[in-house]
Each structure stands twice: as structure tokens, then as C-alpha cells.
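Next comes just one chain, in C-alpha cells: the form predicted on its own.
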Amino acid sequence: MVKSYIVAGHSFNIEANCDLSFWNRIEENYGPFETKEGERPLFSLSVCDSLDIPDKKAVFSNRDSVEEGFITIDIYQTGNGLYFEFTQPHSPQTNGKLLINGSQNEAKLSLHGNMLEQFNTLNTAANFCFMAATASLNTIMVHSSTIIYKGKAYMFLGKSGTGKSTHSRMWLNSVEGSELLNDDHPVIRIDESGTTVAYGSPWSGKTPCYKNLQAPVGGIVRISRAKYNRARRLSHIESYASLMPSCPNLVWEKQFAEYKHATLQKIIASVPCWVMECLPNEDAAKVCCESVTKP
């Protein structure tokens, strides 16, 4: 079975046996982005029975820094492209092996473990394939919780546990007309007119929010815990430093690092960035909204 999807204007395929036990989970996350159009996909991800790569050179691992409950990722360079090994939290084995070819337009994935582990691994693999294939196309994924309000997207950044999702929830509770676009990994794409646009994606973390919607970005806000509520506009240099760590990318590869740098420069040139020092309350949302939505 082959399914086609479009995310942020970029098309891709996922191919797997029709009896795959978690197709229903794929439908939940990816269904809103499914398309019947026959345009050529940017990349194709095929699930296979096995994948063995004998010659590989380690280039990155998060084993020494991964937080409890997060996936472990080992990445290698091969003669055929990039090779990944994924291990889900608390799993005794590697749950997935992914090979992305050098052109980033084809990928193969083998899966192991229980149904949930296999689905989470496929979801992570598709995420990496998307990042690799779109890096040179003015497109970047942002680790953020994102609200749409009055036709514009407002993106809330921060390390895990700092309150991104909480702040979004406060907007939903206290700012009439606000709507959650994505709660973990929306996508930014700069269109042909130079407008920075935020898109929903199939990757929304623990919050099931998979919306095929888009809106021009009105502001990017880093959430910082404090004993008061105050928003401060950032300079361009501060904006770059705020946004850069929240944009996952294959930065150990020079070309991907350069793509990321170029895209971030375009974003901060056109979108105001802020830091919101705040409490986890509705007043924080009101203060933030009043500050970042001013003309």
C-alpha cells in the first residue's frame, strides 16, 4: 500500500504492507495531510523486512544526552547516504533502522518491537526524512507549541518542561478566537513572496493535534519561567540565538547546517521574536497576546 501526503506544500509517500498493524495510527496522524494527487513526491519512505548496513561511520549519537523517556538515535554515514538506528524508551532492542539515500529522495526502514514502538519509530523516521528532503527548500521544523489567532501564527519555544504547551493552553482559555495549530513540531516555510508561513504537521508530540492548516507567522516567543509576566522584543542577534536551538536539523552535516543558517536568517529578518518571562497563568497569555499582536 502506498499513501501520499502533503505537509507545508511538500509531498511524500509512505509505502508498507496493507496488513501493517498500526495503519490506523498512521491514519490518525497523517490522514489530514493525505492527498490523491499524482504529483511526484519529494521523497518516498518504504517499510522493508530487514536492513543491514555493514560499512558505516558514526557521525552522531544522543545516547549521552537523551532525556528520560525520549528516543535514542545513532546516526552513521555510509556510501549510500545516511543510516539511522532508533531505540524507543525502555526498549531492550533497536526498534528501527533507516537508510536515506544521498539525494534524500528515497528511504528504507525496517521495524522491530511491539506495535506502539514500531509506529513511534516510523513516525520519527518520517520526521527525519522530511527534514532531510526539505532542508534546502526554505523549510524548517520548529520545536514549539503554536497558536493561530486572527489569521496569524504565534509560536512558543522553550526547552522541554518550560511551559510551551501550558502557555498555549492559557491562550486557548483566555484569548477568544485562538486555536491550536500544533503542539510539538509545526513547520515553517518561506514562500515565493518571502512570507514566513507556519504549517500544521503529523508530528504533534503527546497532544493529538494534526491540522492541515497554515498561517503567516506573526511572532515567535521563547517562554521563560519567572515570578512575573513580561514580554520583551528581541534584537536580531538575540532572535537567532533564541530560535536556533528549537529547530532540529541534521547539523552535523555541513550542507544541512548551512541550509538551516540561511533559513533562520530569512525568518528573523521578517518575523518579530520575543522572550516571555511568565507565570503559568492566564494573565501571562493576556500580557503576551497584547504585546506580540500589536501592529
The other form holds:
Amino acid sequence: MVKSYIVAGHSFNIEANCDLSFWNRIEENYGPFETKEGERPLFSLSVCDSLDIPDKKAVFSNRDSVEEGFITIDIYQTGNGLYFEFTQPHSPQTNGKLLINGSQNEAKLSLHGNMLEQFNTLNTAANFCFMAATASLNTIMVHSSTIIYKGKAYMFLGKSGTGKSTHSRMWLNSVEGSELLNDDHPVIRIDESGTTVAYGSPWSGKTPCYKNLQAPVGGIVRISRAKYNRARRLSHIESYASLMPSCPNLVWEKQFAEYKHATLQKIIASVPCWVMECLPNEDAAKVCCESVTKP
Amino acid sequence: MKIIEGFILRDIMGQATIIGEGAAQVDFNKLITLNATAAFLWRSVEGKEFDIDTLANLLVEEYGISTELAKKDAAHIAEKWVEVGIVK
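Write the structure block of the form predicted together with its partner chain for the protein whose form predicted on its own appears above.
Next comes the full complex, this chain leading.
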């Protein structure tokens, strides 16, 4: 079975001969983004039984830095494109092997392990395929908890555990009319008029929030823990430094580093960026809202 | 000395800035801004072996300052680069 999806205006297919319960699991995340089969998807991800890997050269691994509970990723360069191996937390085996071709429009994935491991691996693989295929198209994934308020998106950045999601929750509790767009990996795309737009995605971390919505970005706010609540506007360089580590991309590949740099420059030129030094309380959301939503 | 692999000079809204981008620098989450002189020197020695004399000669040629002053400035810049870990 093949299904087609559109995320941030980019279409892709997922093809798999798996049972209905697996497709139902896919549906939970991807259902809101499903579309009729398009004429030409940007990329196709096909799940296959096995994958032959040509000679490979290691280029990146997060083995030494992966945090407890997160997926281990080993990345290799091959003559046929980038090759990834994914291992879910506590899994005794590799759960996924993914080969993305050089033009990033076709990917093959073999899956191993229990259903949850297989689904989580497929989800990560689709995320990498999306990242690779859209990097040159003014598009970037942002590790962020993002809310929509009065028609604009406000994106909260911070390392895992800093309190991005908590800060979003404080907005939802205390700022009337705010709505969660995505809690982990929304997508930014700069449209033809140069407007930076945030989109919901199937990748929302531990919070099931898979919304097919979009809004122009009103502000990008790094969350920093403090003993008080204060928002400070960042300079261009500070804005770049704030966004750079929060936008996962295949930056060890020179071409992808160039794409990322070009996209980040466009974002910081048009979107106000802030640091919100704050406590995990509702007053923080009110202070943040007053500062960042001012026209 | 040589620039450590993965560090690249980029223009961010008109400001010359060093960014860590290679596989080895994926976890280097800092930006280092350079003034015009340092950016000129960086561009001149990208991909090459160099020492303080190399930098000093570049300064003398580009800015017409005395060798003595150039050596002092070059040593200062090189020391900074080594200190922040972008050159070794």
C-alpha cells in the first residue's frame, strides 16, 4: 500500500506491505497530513524486507552523546547516497536500515524489532528523508514547542529538559486563544514572498499533537531557566546562535550546511528572536506574551 | 598551525563569524565573530599550514604596518584562535 502526505507544502509517499495495525499506527501521526496520491512526490520512502548496503564510510554517530531514552543513529556515506542505522533505546538489535539516494527523492528502509520499535524507526526515517529532501527548498525542521496565538506562531527553543513544553503549557493555561501547534519538531518554510511560516508535522515527540496547520512566525524564543521572568530581544548574531543548534540537519555534508546557513539567514532577517529567562510558571507566559506579541 | 577541520567562516547579516559544521564539530555550539582583520587572515590561511610569521607577513602586505607591530598582532590573534579551539 502507498499513502501520500503533505507537510509544510512538501509532498511525500510512504510505501509498505505491512498489516493494517501498523498502518493504523502510522495513521495516528500522519493521518492529518494525508492527501490524495500526488502527481510527483518530493520523495518516496519504501519499506522493504532487506537492504543491500554497498561499501560504506562512517560519517557521523550519536553513540557517545545520545541521551537515555533516545534513538541511536549511525550515519554512513556510500556510493549510492547516505545510509543510516537506527537503534531504539534498550533494543538488542538494529531496528532500521535506511538508504537515501543521492538526489534525496528515493529512500529504502528495512525494519526490525517489535511493532513500537518498527513504528518509531519508520517515523525517524521519514523525518530524516524529509530533512534531506527539503533542505534546499527554504525549509528547516526546528526542535521546538510551538504555539499559535492570534494567527501567529511563537516557537520556543531549548535543549531537552529546559522547559519548552512547560512554557507552552503555561501559555495554554493563561493566555486565552493560544493553541499548541507542535511540541517537538514543527517545520519552518520561507514562502515566495519571504514570509517565515511555521507548519505542524507528524513529528511531535512525546506529545501527540499532529496538526496540519500553519501560521506566519511571530517570534522565536529561547527558553532559559532563571529565578525571574524577563524577555530580551536578541541581536542578529545571537539569533543565529540561538537557532543553529535547534535546527537539526545533515550539516556534516557541506551542501546541507550551505542550505541551512542560507535558510537561517533568511529567518533571522525577518523574525524577531528572543531569550526568555523564566520560571516554570504562568506569570512567565504572561510576561513572554506581553513582550513577543507586541506589533 | 592549521585551522581545525570543520570550522568555516561565514557571513551572518554582514558579520564575519566562525561556525563549527563538520562531523567533528557537530557538538560545537558556539559562534565566534571576527573583526575585519581577523577575517582577512582567516581567509588567507584556510586549508594551509601557517605560523605567526605567515600571519605577520599578511598583515604587513595588506595594511602596511611595521613588522614588529604585525608580529605582535599576529601572535595575539593566533593565541586567541588556539585558545577557543578553532586552530591547533
